[in-house]
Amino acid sequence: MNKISIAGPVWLASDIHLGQNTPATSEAFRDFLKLAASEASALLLPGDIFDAWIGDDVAVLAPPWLAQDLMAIKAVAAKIPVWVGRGNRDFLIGEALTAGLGARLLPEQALVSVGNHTMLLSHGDEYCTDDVAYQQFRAMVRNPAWQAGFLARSIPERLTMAAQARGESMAANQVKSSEIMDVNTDAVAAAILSAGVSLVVHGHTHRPGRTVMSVEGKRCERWVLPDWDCDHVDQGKPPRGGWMVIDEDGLTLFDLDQD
């Protein structure tokens, strides 16, 4: 298991889903990055930073919206250590991107120690084992041969394929139960036992909060990071988004609309 030890306070955020049609979310995220640079000792972004990522070469001649967000991440990485992880939307993020940002590539699963707190950190989609169709897709797109074939295509071809896959995924999710798309408790328990921890932190499910569970008689906690959306919110509801802070006081979730 990959191990990372960091002095607190450490900030974590995931599922920001940045894209060309999310200007308000991008602005909120850039404000968050500035705050993290001034108040955190390190920043971890465990996946789905981008709504889609078709390969690190898109950063070479990035469109304006992407260039602005990448510059904001790079500015933070010049001040504090930044780890960038892969999610189910941006699983093709690689070391070329993170090196260009001055950041580090976060392992898909890592043991992260902050003071007296040690957690198993991941994006979280690997725990959604009840969604068999998604797990089959996940295994396919993480196959090095599939990735090599995809990355060999032109950027326009990859953009078309990504849009098609996203459309199919959204259609399929309309008929899936919410329980199927959530984590499987046994899968989380197995990960806890394998890692030898009592604390799991992940994103992906868009169900932020804390769940207390018993694993072989031991009290354990599972924390879910908030997802972000400041562009497609229902009328009268505040923008979604937030982050976690881990320091000597423990783990705390913050919302975008908190003072």
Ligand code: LP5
Contents of the next structure:
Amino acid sequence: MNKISIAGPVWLASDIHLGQNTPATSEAFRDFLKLAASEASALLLPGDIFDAWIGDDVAVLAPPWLAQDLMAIKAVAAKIPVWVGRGNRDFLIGEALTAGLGARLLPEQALVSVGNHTMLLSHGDEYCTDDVAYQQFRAMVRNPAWQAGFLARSIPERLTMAAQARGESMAANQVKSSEIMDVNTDAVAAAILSAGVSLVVHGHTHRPGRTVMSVEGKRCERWVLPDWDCDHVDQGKPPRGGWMVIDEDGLTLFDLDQD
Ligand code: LP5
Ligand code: MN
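Got the form predicted alone; could you also share the form predicted together with the ligand?
Next comes the full complex, this chain leading.
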């Protein structure tokens, strides 16, 4: 297991889902990054920073919205260590991007120690084992041969395929039960036992908060990071998002409007 030891305060955020049609979310994220640069000693972004990442080559001739967000991440990485992780929508992030940002690539699963808190950190989609259709999709797109074939296509072709996949995913999610789209407790317990920890942190499920569980008689905690969306106020959805701070006081979740 990959181990990362960092002095606090460490800030974490995931599931921002940055894209060209969500300027308010991008702006809120850039404000967050500025705050992190001045208040955190390190920043961890464990997945789904982007709504869809089709390959690191898009960063070379990035459209303005993306260039602005990448520059903002780069500016933080010039001040504090930044780890960028892959989620189910940006699993194609590679070392070319992280190197360009002056950041580091977060391993799929990492043991992160901050002071006396040691946690198993990942995006979290691997725990959704009841979602068989998703796990099949995941196995397909994580296959190196599939990835090489996809990356060999032109950028416009990849953009079209990504939009199609997003559309199909959203349609599929409409008819899935809420339980299926949450983590499977046994999968989390197995990961806890295998990593030898009592603390798990992840994103992906968009159900922020803390769950206490017992694993072979040991009290364990699972913390979930929030997702972000500041662009659907017109549909009656207030701006949403937030992050976690880990310091000597332990783990704390902050909402966007609480800073
Ligand atoms: O992302 P979210 O939160 O809406 O739902 C996820 C799971 N869905 C996904 C799929 C991604 O959203 C797709 C975007 C990837 C963009 C990257 C670019 C690479 C392009 C890939 C081209 C093939 O991760 C969803 C889970 C949910 O989380 C909760 O855990 O349920 O899983 C699904 O929706 C899977 C579906 O049930 C089945 C697969 C649908 C995709 C089909 C792809 C068709 C590709 C056509 C290309 C021509
Ligand atoms: Mn996700």
